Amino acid sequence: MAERIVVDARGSFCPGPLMELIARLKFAAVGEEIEVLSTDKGSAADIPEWLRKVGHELLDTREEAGVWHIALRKSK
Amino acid sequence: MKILIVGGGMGGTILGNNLARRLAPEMRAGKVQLKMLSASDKHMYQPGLLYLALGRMTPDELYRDQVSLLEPGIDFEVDPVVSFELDHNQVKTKSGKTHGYDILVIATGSRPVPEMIPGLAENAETFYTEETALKMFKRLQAFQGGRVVIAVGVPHKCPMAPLEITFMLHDYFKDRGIRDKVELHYTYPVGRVHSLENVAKWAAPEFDRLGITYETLFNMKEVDGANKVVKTEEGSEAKYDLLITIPAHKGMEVIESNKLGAGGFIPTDKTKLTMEGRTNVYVIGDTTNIPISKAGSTVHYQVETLGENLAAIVKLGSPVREHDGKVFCFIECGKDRATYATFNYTVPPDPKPPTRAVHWFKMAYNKLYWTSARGLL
């Protein structure tokens, strides 16, 4: 299985974690998994909401030591 | 020691001048050679394109000869790199030459790619090249009213551009006496009107006050030019009479063709500015994949760190500091008011209300840029 792509958006105020994810998704293949690392607590809500709207699969959301890990699969 | 800078844009130019001053004694003594390879003999002030599209700057104001900006001692050649052979510490150029290095700095920048969205390039106006900015200027002059939609691709250069063009269009149409015939509709890819939370908190009420409508979570999927509709990944649609886009960007083709990074953006350590997995290859500006604004000021501050560190490697044997991610962005809020946002990796921005003074400082910077490129400001 291919290695999960990590989008390390810790400390990113601009463009921010969701924008970094949108940018990276463009260069990922359907079926690939991506894990976003974010220190912005808003990402834990924003990213899943956007994934639902667009139709990518949310795999997992967890927080460890102030860092949110949001894993997803590109579905289309 | 051979230091090779690939790219003669803002980052490469400021770095070259910074190093030429710091290492002048070593260069005179023949201990350091500083070489720059670029694809062009011209240097463009890219932020001027925004003003060009609105008829407030002219093309000749955007350019200088690259050689005129460089310190003596920098060995400058117009000969773009076509092949990076990092395992052999060398690059090959279009003319067929091979250049070796001890330290390589990659500063090739990014390019707009509206063609990534079907129908966008053919149906939208934009201002990210001289040609498209002039075309947009003429289109705006001919526009007599209707629905103007601003649509934003990801990632894009200059994160303030979507707000700036929207506020400036408001004043542009107002000055022409047709603002009441124009509906301005702003869209943005994430769930607020700007990625910076404090900027979004300030901009949304400004839009309300000026009668500019907006919608968020708007990522273009395709443009139907026949029916004048933008369709989004989220399933929404926006009708337009005039579509203006801040297009998505990619890194340069040579970065992609050499497989240095997805989308042409090279994986880079955000504090050391080294390419991941390399100790003698540095990456700056739009070329990196660092989650930071693709903007001139980003690379300006990166160069301050890198210039000091590369000089320290020559003089002391190791770098002396880590980069803090500082960014300073002006935000034009119309034709005669502006504010700014400054932040780094740990401290968010806190923009102040716009003033005429900051606008005039920005106008002055449009001229002072050439001093900045020379590494003096």
Second form
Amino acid sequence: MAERIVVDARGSFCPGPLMELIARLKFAAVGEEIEVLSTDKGSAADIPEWLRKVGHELLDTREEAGVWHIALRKSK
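What does the same protein look like in the form predicted on its own, given that the last one was the form predicted in complex with the partner chain?
A single chain, with no partners or molecules, comes next.
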């Protein structure tokens, strides 16, 4: 299995983490997994909502020590 791509958006505020994810997705291949690290609580709702709208697969959302980890798979 390929290593998961990490988008470190800690310290960035809405819509920064989502914008960083969108920029990185442009270069990812279909099927690649990406994990966004964010200290902005809004990302935990905003990113999964955006993924549903555009059709990518949400794999996991969890919070550890004030950092949100949002994992997804590029679906198209």
